[in-house]
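One chain comes next, on its own, written as C-alpha cells: the form predicted alone.
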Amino acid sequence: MAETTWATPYRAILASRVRAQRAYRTGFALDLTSSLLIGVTELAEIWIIFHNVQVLGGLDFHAILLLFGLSNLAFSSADLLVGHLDTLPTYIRAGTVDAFYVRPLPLLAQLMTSEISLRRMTRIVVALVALGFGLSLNDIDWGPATVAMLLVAAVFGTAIFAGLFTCAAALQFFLVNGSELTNSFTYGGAYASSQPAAVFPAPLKLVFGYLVPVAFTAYLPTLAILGLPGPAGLPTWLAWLTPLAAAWVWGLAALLWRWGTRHYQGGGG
C-alpha cells in the first residue's frame, strides 16, 4: 500500500482533474491543437517583424529566438502549474470559494490544485523549439555559468509569473470583476517579457525591470548568455538576481494573498 504523505490529497486532485480532461479524447485533441496555434501565433509575429528589420532593441532574429523561447518556457509552465487561479473571480460570485475554506487544507494550495490545463503544455513544446533554435543558433561561449543562467532563468522565471498569477488572484478578493486589469500584468507581463527591453520608454523599463520584474524572466538572462551589454538602468549583470525578483514577487503574493483571504466574508449563501 502507498504511504500516504500530505501530499496525497493534492495528487489524488490532479490525478482525476488529468484523467476528466483526457476523457473526451477528440476535444482534448482540439484544445491541444488550439493552445498550439497560440504558440505559432505569437512565433510567427516574431518572424514577421523581423523580416522588415534586422535588430530590435541590439538583438537579431537569432538573439530574440532565444529570449522568446525563455520568456515562453517560463509563462507557460506558470500557466500549467497556476494559471486557472483567473477563474478565482468564479468561485467568489458563485459563494463555491466557501467550500474550500472548510477543508482542512491551505486555501491557496486546494486553488492551484483544483485544475491543470494539459492543453496548455503544447505552448512549452512551442517554448522549447525555439529556445533549442536559439541556443544553436547564437554564438554562445558554453560553459558552467552558461548553463546555470539557463537553469536560473527557467526555474526562477516561472517562479516570476508564477507568483505573478498569485498576486492577481489575490486582488480578486476585492476587485471581484477586474480580472481584465489583472490580466494586463500577467499576460501583459508575459508580451512585455518576449520583447526587447531596450525598446522600453524609461518609465515601462521601470515597471517591468523592477516593479513587475518580467525583464529578469527572459530579457537580462538573454543579455547574460550572449555576452551582450544591458540598456541603461538594465546592466546584464542583473541576470544573476533573478532569484531576488523571484522572491520579490512571492513575498508581494504572501502580502496580498493574505490581506485578500482576511477580507474575504463569504458568498452569502
The other form holds:
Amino acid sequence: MAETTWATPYRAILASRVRAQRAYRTGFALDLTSSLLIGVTELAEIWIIFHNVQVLGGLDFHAILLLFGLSNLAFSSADLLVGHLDTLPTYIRAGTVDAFYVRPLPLLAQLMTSEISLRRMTRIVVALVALGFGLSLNDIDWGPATVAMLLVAAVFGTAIFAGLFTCAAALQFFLVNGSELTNSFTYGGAYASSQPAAVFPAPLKLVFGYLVPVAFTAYLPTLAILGLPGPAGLPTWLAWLTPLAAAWVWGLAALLWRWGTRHYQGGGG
Amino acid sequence: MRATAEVWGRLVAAGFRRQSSYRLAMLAGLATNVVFGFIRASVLFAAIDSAGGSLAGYDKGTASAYVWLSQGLIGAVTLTGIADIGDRIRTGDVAVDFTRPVDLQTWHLAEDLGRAAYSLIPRGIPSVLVGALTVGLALPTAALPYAMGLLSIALGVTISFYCRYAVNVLGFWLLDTRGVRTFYAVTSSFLAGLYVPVGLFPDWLHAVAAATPFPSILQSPVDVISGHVAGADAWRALTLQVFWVAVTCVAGRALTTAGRTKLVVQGG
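Would you mind giving the form predicted together with the partner chain, to go alongside the form predicted alone above?
Once more the chain from above appears, this time first in line as the rest of the complex follows.
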C-alpha cells in the first residue's frame, strides 16, 4: 500500500471532484466558461484603460500584461488550492465542523481537501496566456536572477493569497455569516494586486504593500524583472523579500486560526 | 385598484424590512464597496493624469463622482444573479407561487424594489460620503439632476430585476442555474460600466454595450445624478431606460409562460 501523506486525501478528493463535476456536463462546461470569462473581462478592463492612455502608474501595456499574468497566476492557483475555505461558515452553521474535529487529520487540512472546484482552472489559463505575452513582448534581460524572480513570485505569491484566504476563513469563527466582510480583503486584495501599486495614494500603498502585502505577488516582481525603479515607499529590491511577506501572512493566518478554533464552541445538536 | 396598490405597498415594505435584518451583510457590502472604490478611483485618477487631466470627458472630480456613485448604487441595482426564484423553481416551490393571487414577476419586483430602497441607506449613502470626504466629488448643485437621478435609479433597479428574473426563469429548462448566473454577473457588470465607464470603451465595444440593457442599469443612473449627462441627453437616457424596462419585462413574462409547461412537480 502506498504511503499515506497529507497529499493522499487531497488526491482522493481531487479524483472524486473530477468525476462529480464531469457528471453534469452542461453545467460544468458553463462553469468553466464563466470562470474563463471572469479572467477575460478583467484583462479587458485593463485593455480598455490602455485604449485611452499609454502609461499607467509608470507601466506600459506590455509591462501590465506581465503584472496581470503574475497576479492572476498567484491568485487563481491559491483560489484553486484553498479558495473553498470560504465555505467554512456554511459548515459552521450546519454543524459539519464538529465532524471534522473527530477525524484524525488537522481541521485545516480537511477543509482544504473538502472541495476542489475545477472550474477555477480556466482562470489559470488566462493568467498563463497573459504571462506568456508579458514575458515575450517585454525587453527582458534574461538571466538566473530573472528566472529565480519568476519562481519566487509564482510560489510565494500563491502562498500570500493562500494565507489571506486562510486568515479570512479563520475570522469566520468569530463572524458567522460574515464571509462577505473578509471577502472584501481577499478579492479586494486580488484586484489591488493586478494594478500598478504606484497609482495608489500613500495610505493604500502602506496597506497593500505591507499590511495585506499583495504588492509582493506581482507588482514588485514585475519591477524587478523589468529592471524598473519603484515608487516612493516601495523600492524594487523589496521584490526579493517576497518569501518574508508570505511568512508574515502565514504567521498571521496561524495565529488567527488558533484563536478561531479555540473560540469555536461547536454547532450544537 | 386600491387593493392592488395596498398589496404592492406591503410587498415593497416586506422587501425593505427583510433586507434591514441583514446588518452584518450590509456592513460587509459597504466594506467591499469602499475597498473597491479606493482602488478604482486610484486607477482612474492615474489614467486621467496620464492622459493629461481629462479622459473621455471625465476629470478627477467627475471620475470620482462616477466611482463613488456607482459603488454606492451597486448594492441597490445588484448585477449579480440573486437566486431565490431559481431555487424555488428547482425545488418545485414555484408551483405554490403560481396559485397565489399576485403575479409571480410583479410580486418579486415589488420585494426587490423594497430591498433596493433599503440598501441605499446603509450602503449607498455611506459609500458616497466616504468618497466625498476622502477624494472629493464633483456633483451638480441644482435639484433637477437628483430628482431625475432617483427616477433613473428606480428604472435601473427595475431593469436589473427583470434581467435577473429572466436568468432565474431559465431554471425551468436548466435546473442548475449557477453557471448561467455567473455568466450573467460577469457580462452584466462589465457592460454596465462597473469597472470602467462605458464612455471609455472603444467604439465597437461601446456599440456592443449599447445593444444590451446593462448600461441602463448602472451607467445611466450614475450619469444622470452626477450631471455627466444633462438636459435633453438626460431625458434621452431615461427614455431608453423605459424602453429596456418594457423589453426585459416582456422577455421575462414570455419565458415564464413557456417555462410553466415544463414544470414537473413531484408528489401529490
